[in-house]
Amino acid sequence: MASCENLFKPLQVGPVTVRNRIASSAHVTNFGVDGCPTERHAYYLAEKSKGGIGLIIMEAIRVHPTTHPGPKAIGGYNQRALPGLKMVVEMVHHYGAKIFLQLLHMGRQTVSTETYQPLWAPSAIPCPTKKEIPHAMTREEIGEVVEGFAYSTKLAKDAGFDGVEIHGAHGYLIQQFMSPFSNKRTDEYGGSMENRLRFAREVIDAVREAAGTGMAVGIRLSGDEFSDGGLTLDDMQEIVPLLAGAGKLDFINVSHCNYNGLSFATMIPDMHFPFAPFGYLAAGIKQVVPDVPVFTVGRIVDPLQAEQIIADHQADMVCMTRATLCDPELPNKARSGRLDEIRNCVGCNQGCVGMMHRGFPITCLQNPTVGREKELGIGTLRPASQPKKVVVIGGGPAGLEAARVAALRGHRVVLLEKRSELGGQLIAAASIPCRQEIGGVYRFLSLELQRLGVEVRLGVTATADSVMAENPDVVVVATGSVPVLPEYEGSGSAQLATPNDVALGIVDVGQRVMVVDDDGHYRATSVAEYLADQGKEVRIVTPRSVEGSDIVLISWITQHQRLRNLGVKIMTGTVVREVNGSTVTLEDVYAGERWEVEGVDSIVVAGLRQAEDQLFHTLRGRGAKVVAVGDCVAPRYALEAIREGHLAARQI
């Protein structure tokens, strides 16, 4: 059995002893109400503490009204948030974890339509993403923000937090002052490195004084901005010792990036990045501050990899944020050697950052209890008062999760799947090389069914009679959906195919392929990338304003880059009108202009799907309770399918 002995050694962070080396870094949840933390925050973070994590850094409180982007964000510049913050601390401490509070001013990286005030920044230069021109701060305004950091620290102290983390990374205000990329001032806050560090030092001094001796004080920094003219690792190796001098900082949390183009896309790396892709930055900072605890972050999902990072002295603390969102019990499972029972994050970015960037409360594709821990969290899954026989029809994500949860509750579960393997539509998704990691979803669920003793029958086409012959008490129908290919005008000839046909190798699409994206998700873009990578000439046609319009921006950026680098042509606001032989007629959906593309061998259509609900309707009224979940109710995605399977099984 692999050991994680280094991962579970305590770590001294200033005056605070943390029970192990696993942390959850600060991240927006959108759980706030009227600028205050809620019970939802408390249960969410307590779940991680209950699961055995060592340190939680709670999402940022905003230190000044000029950086408060709406009621879901927490304000730290008055006392209104104090009761909620106290509730969070008490619940987290109850299960043994330590908790720090992050302090933030975003500077130019927000918009005034959210703050209702002009943006403040070191210079009147707009953020490359947000585009709004900010107000260049006066000396008096700089002092006001410094005081805001101190005030927020006192608020954290009054609430009982063990420490605070100053957010000086990701291109926010402190980094904006430090970096020549964003600071063009000519006064004592700009120009030389010493001047550019002045604001950061003033904030650190003010926070240190407000914290006193009983709290840890640290800073989050970008080890590299990944931007021309921005701070590099070499720069940060010079800067960090200057900031941490004389024991002013108890820890350095090393992240990376700003909001500039491809740099922004690295902030929360998805499955298209390797594991721990930015660990070298923490290792580089550790070299120059060997006596200060250094944290590392970014797609670290495996406890064994985290153990190796600690053992190799690349960092002292490993932030496994999405990993413990996906499975909050990861630390306890790793400590007890139950590595095979860990539900590993697959880096899909759909439920976490995908929801957050849309302004919705975060969740997780694999873990539908996120944000609903009070009703669905650890310890709430009660054994069934009367165990029943449950027949689940369909081995996709909805059926697998329903079977897992029903078995956990003590029901006798039989799962019927017409294919020769479990996974449903995720099988096709995982067949595309750049999306292989999505297969971790159904591999975990399949192993859990085996561990829990669920009877799985593959290659079985369920009928109403065969299902009722099982004498079930409850039938969960999870039969999924099927694609519906359009009937284009014209004489036809170019082959029509679905993304699944391509991914599973069912069809030969030829050399010149048109991919129709009427879905907005990864079905079209991933297939286009897959075909272009084989050297095929690929053109994406979509009626939407961009290809993959429903992909969260932080992942869309690198998806778009890969498509462009492979030579994929992208035509937006466009639909297919006619197919005549190998000639396809396209139309601009807004202007009505038409034109032709010749020599098209195949058209791959990612579009409408139809619920496979016939069996559900046939089974109703046959004696057993019948429940439908997932795409057979309405075609959507794996996130909704898993959530519905989970909730349905809780009701049996």
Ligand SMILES: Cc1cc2nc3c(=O)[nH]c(=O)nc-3n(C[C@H](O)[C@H](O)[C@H](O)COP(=O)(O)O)c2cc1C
The other form holds:
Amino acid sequence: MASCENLFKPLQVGPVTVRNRIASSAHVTNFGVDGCPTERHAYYLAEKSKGGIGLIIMEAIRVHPTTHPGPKAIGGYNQRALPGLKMVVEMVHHYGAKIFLQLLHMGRQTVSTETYQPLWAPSAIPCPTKKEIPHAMTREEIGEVVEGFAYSTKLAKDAGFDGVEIHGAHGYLIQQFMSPFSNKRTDEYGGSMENRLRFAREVIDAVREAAGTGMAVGIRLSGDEFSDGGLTLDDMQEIVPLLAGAGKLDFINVSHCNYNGLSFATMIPDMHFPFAPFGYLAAGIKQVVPDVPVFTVGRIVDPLQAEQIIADHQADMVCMTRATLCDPELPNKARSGRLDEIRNCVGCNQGCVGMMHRGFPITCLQNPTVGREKELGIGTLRPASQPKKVVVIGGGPAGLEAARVAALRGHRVVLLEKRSELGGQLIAAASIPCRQEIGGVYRFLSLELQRLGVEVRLGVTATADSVMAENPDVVVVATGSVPVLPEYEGSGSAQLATPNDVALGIVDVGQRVMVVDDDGHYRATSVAEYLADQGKEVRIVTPRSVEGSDIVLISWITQHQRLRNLGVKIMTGTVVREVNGSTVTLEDVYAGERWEVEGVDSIVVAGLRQAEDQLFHTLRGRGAKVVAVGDCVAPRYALEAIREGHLAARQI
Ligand SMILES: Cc1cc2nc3c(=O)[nH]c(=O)nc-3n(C[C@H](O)[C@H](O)[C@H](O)COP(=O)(O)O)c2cc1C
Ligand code: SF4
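Show the other one: the form predicted in complex with this ligand, since we just had the form predicted alone.
After this comes the whole thing, all chains and molecules, with the earlier chain placed first.
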């Protein structure tokens, strides 16, 4: 059995002893109400503590009103958040983890429609992504924000936090001052390195003083801004010893990037990035401050990889943030050698940052208990008082999760799947090389069914009679959905196909392919990428304002880059109107202008789907309790399917 012995050695972070080397770095949850933390925060973070994590860095609190983007974020500039923060600390401590609080001013990297205040920044230069021109801070305003950091530190101390992390990364205010990319001041806060570091040093000193003894004080920094004219690893190797000198900092948490195009896309790297792509940055910082604990972050999901990072002295602490969001029990499972039982984060960015950026509370595509730990968390699964015979029809994500949860509760579960393998529509999604990792979702669930003794029958087409012949107490129908191809006007001829047909190699789409993105998700864009990668001439046509419009920006950016690099043409605000032979007539949705594209061999349409609900309706009234979950209720995505499968199995 592979061991993680280094990963489970305690780490001294200033005055704080952390029980192991696994941390969860700060992440906004949108669980806040009225700018205050809630019970939801407390249960969510306590779940990670229960799962065995060493250190939690709680999401950023806002040190000043000029950086408070709405009521779901936490304000740290008055006393209102104190009771909620205390509750969080108590619950996390109860299960043994230490907890630090992140302190943040976003500077220009937000918008005033969120803060209701002009943005404050070192210079009146807009953020490349947010585009709003900020106000160049006066000396008095700089002093006010420094005081804000101190005030929030005091709040953290009063709430019982073990430490604070100053957010000096991701292009936020402190980094804006440090970097020539965003700081063009000519006073004592701009120009030379010494001057650009002045604000950071003032903040560190003020925070240190407010923290007093007994609390750890550290900083999160970008090891590289990945921006022309911005800070590089070389710069940071010079800067970090200057900031951390004389014991001023108890840890350095090395992240990377700012909000500048492709740099922004690296912040929360998705499945298109390799594992641990930025570990070299932490290793580079470790070289220059060997005596200060250095944290690393970024798509580290496998405890064995984390173990290697620690064993190789690349870093002292490994942040496994989404990994422990997806499976909060990862540390305990790794510690007890149950590596196969870990539900690995697949880097889809759909439930976590995807929801966060849309303004919703975070969740996880694979773990529907996120944010609902009080009702659904560890230890809440009631064993069945009377084990029942449960027949699940359909081995897609909804059926697999329903079968898993029902089996965990002690029911006798039989799963019937008409295909020769489990996974449902995720099989097609994972057949596309750039989306392969999504297959981890059904591989994990399939392994769990095996472990839990679920009887899986493949290649079985269920009918109402064959299902009832099983004498089930409960039938869970998870029969999914089928695509509906449109009927375009005209004489037709260019072949119509679905993304799944392409992904599974069922059709030959020819050389010139039009991909219709009526879906906004990955179905169209990933197929377009796949086909273009094979050297085909690909056009995406979408009625929306961008292709893949529902893909979170952080992931959309790199996908767009890949599509463009592969020569994919993208036509937005456009629909297909007619198909005549290989000529396709397109129309601008809003202006009504029409034009023709000639020589189209195939049109791949990611659009309407229809629920496969016949079996559900036939089974009702046949004696057993029948519930439907996932796409056969209404066609959506894996996230909704897994959530419904999970919740339904809890009700059995
Ligand atoms: C939903 C979400 C919100 C985040 N919010 C913050 C934040 O408030 N402060 C911060 O420093 N990093 C934030 N991050 C970045 C994470 O701390 C971390 O650097 C990133 O998720 C990569 O680590 P991972 O691959 O272990 O998840 C956020 C990440 C996610 C997924
Ligand atoms: S939603 Fe996707 S990326 Fe986010 S934690 Fe879950 S599996 Fe990982």
